[in-house]
Amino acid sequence: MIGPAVLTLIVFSLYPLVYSIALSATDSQLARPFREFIAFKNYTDAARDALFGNSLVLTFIYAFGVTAIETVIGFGLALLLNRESGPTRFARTLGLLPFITPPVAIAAIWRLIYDPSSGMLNHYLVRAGILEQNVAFLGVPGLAMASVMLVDIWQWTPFVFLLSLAVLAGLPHEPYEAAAVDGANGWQQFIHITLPLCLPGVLIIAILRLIGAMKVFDLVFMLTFGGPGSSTQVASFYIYKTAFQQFKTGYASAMTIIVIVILSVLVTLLTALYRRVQAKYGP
C-alpha cells in the first residue's frame, strides 16, 4: 500500500514542481513549451523586474496585514463567546457561512457593496456624514488594497474565531482554580494563564492564515483585476498575467519558483518560532 501512496505523492506534488523548474530554464511560450534553453536568464530578469518586486511587497503587506487583524479579532471574539450558550452556538453556526459561500459569490457581493453609484457602503457613509460624496473604493489606488483586505478579513476572521474557540476549550482547569484560591482577578488570570497557554495554538492558527493569505488570487482577480494601475497586483496575479496574457510561461515559472522559495523560507522561520513558543508555554 505504500507504493501507490508514494506514487500518488510524486505525481500530484513533485511532478508539477519539477515541470515548473524545467520550464523556468527555457524561453517557453504558452503555445511552445521548452522552446529554448536559457539557464538562469528568467531568474536574473525577475530579479531586475520592478513590477515583480512591487508585487512581492504588496503580497507581504496584504498577507501580514490581514493575518494580524484576523488573529486579533478572531481570538478576541473567541474570548468573549467562550461559553456554552445560545448566542455562542449561533455565532459558531454563523462563522461557517463564509466557508460554504463560493469565493466568486463573495467577490460579487462585495462588488455590489463597494459600487460607487448604488453600493450600500457609500449610501450609509454619506448618510452618516462620514463622506461628502460617493467614493469608488475599488478604483482609488489608496483605497483599493484596503478594500480587498477588508473582504479577506470578513471571509477568514470566522475561521480564526472557530479555531481559537477550540484552543480555549482545550485549556486545563487546574491553573484557574489555583489562581482563584490565590485571589487573582479575571485580568490577572488572562495575562498570566490564558494568554501564555493559548499562545502556541494562536500562533499556529496565524501561520496557517499567513500561508493562505500569501497565495491570494481570487479576490484580486474578481474585485480589482490588479488595478487601479498595479496597486493591488500581488505576486500570484502578476504571475498569472505574465503566463496567460503575455504568454511567457517560462518567465512565469521562474517567478513561481522564486515565490515558492520565499514561502519555504518564511514557513521554516515561523515553524522554528512556533517550536520555541511551544517549548516555553506549551504543555
The other form holds:
Amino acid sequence: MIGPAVLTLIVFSLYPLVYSIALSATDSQLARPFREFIAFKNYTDAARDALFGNSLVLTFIYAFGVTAIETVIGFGLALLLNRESGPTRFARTLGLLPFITPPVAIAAIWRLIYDPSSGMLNHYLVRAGILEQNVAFLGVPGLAMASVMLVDIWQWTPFVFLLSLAVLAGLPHEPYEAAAVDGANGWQQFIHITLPLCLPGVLIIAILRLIGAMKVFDLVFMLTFGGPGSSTQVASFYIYKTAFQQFKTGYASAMTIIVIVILSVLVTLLTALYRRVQAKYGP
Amino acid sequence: MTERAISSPLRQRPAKPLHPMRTVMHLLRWVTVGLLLAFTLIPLIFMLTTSLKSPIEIRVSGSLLPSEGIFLVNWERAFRNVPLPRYLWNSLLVGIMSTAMTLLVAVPASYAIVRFRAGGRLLPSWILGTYVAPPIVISVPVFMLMRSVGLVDQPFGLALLHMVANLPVATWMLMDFVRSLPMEVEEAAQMDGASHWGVLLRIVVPLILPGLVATAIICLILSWNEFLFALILTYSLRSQTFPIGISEFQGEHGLQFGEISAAALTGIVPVYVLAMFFQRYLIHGLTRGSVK
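So the form predicted alone is up there; where is the form predicted in complex with its partner chain?
Let us now look at the entire complex, which starts with that chain.
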C-alpha cells in the first residue's frame, strides 16, 4: 500500500537530492550537465557571493517578518471574533478567499494598487494628505520589500485567523469554571488560561506559515522580479535566476544544498521549541 | 467546530449591564473587524471595478469605483488577446490529473501508515519533510528528469510534479481522517475474511468520504494556483496553465491593467465558486489535524 508513495519519494525527493549533490560538485550548465568536476568550488563561491548572502538574509527577513505580523493579527482577530454570530460566520467565509486566490492574480492586482502613476494607494494617500506626491512603492529599495510583504500579509492573515478560531474552539472548559469560582476576572483568565493553553496550537500555525513564507517565489516574480537592484531577491528567486536564466545549474545546485541544510537546522530547532512548549503548556 | 465555538469558554460569562469600559471594547472590536474586512475585500473589489472602468479612466485615476460608467471593453479585449479558455482548460486538466494521482498515492499510504505503522517512523516524517523544502530546490534535477523522459511541456508532466508537491498536505490530512475512525468496523470486516485492500476500498474510503472531498478540493486549488513548476516546465499553449498565462501577458505583451484584471478574475472565479460550494468541507479539512 505504501509502494506508490515510496516510489514517488525516491524519484522526486531522494533522486533529486543525490543528483543535486553530484551536480553541485561540477561546473555544469543547463544544456551540458556533469561537465568538469570542480569539487567544492561552487560552495566556496557561494560563501563569497554577496548576492547569495543577501538573498538568504532577505528570505529570513521576509519569512520571520510576515509570520510575526500574520500570527499576531490573525490570532488577535480570532480572539475578538470568538463568538458564534452572523459577523463571525461572514468573516470566516470571507477569510477563505485570500489564500485560495491564485498568487499570480493577487500580484497582478497589487501591482495596480501600488502603481506609481494611477495606483489606488497613491490616489487615496495623496488625497488624504498623507503623501505629498505619488510614490513608487515597488521601485524603492526597502519600500519594495515592505510592499511585497504586505501582499503576503493580505493573503495569509485570514489563514492564521481561521486556524486560530479552531484552536480557541478546542480549549477545555474546566479551567475557566475553576477560575470563575476563584473570582478571576476576564483579563486574568485571558493571561493565565487562554494564552498558555493556546500557545502550542498557535506555535504550530506560526511554524506552518514560516515554512510557507520561506518558499516565497511567485509574489516576488510578479511584483518586483527581485528588484529594484537586488532588494527583493529572495533565495528561491536568486536560485531560479541562476539556474534557468543564467543556466548555471551546477552553482544553483550548490546553493540549493546550502538552503536545504539551513532549513533542516531551522526545522530541527523549531521542532525542539514546539516539544518544549507542548510539554509545558500542552494537555 | 461550529457548535463548540458557540459555547467557547471565553463567552460563557453572563451578560452584564453595559459598562463604559465594555462599550469601548465593543466599539473597538467592531472598528477593528470593519477595518480588516475592508483590507481583505478592497483589493478584490478594485480588481472587479478596474475591469469595468474605461481604459482612459484606468490610466488617469486610481479611484476604487468607476466614475465614467461601466465598460465591458476590457473583458472583450482580454478574451481576444489572451487565449484564456486554453489556459483554463490546461489548468483544469493538470488539476484533475494531479488530484487523482495524489489521492491514488496518498489514500493507501496514509491508511497503511496509520493502521499498520507501515514505513515505521521514517516514511511519515519523510513525506512531511518534503513539505519543508521549497520547490526550487528540486527544480533543476526534476527538470532534467522530465526532459529526459519527454514530459516537458506536457500537462501530464506538470500534473506529476503537482502530485509530488501536494502529497505531504494530502497525506497529513488523510492520516488524521483515518485516525479518527473507530477500528471495530475494520476489525469485523477483517474477521469476515476481507483483505487489506478490501477493507480500505469498501469500508475506510466510504467512511472518510467528506475528508476525501476536502483533500481533493484543496489539492485541486493548490494545483490551480501553482506557479514555479509550471513556469519551469511549460513553454507553449499545449501545457501552459492560467498563472503562467497571466504572468506572460503582464510581462511581455504589455497588457493594460483593465485587461489583466478581467483575465485574472476569470481564473479566480472558478476557485471561489468551488470554495463556496465546498465551504464546510474546506474549513473542516483545513482546521483539523493541523492544529491538534
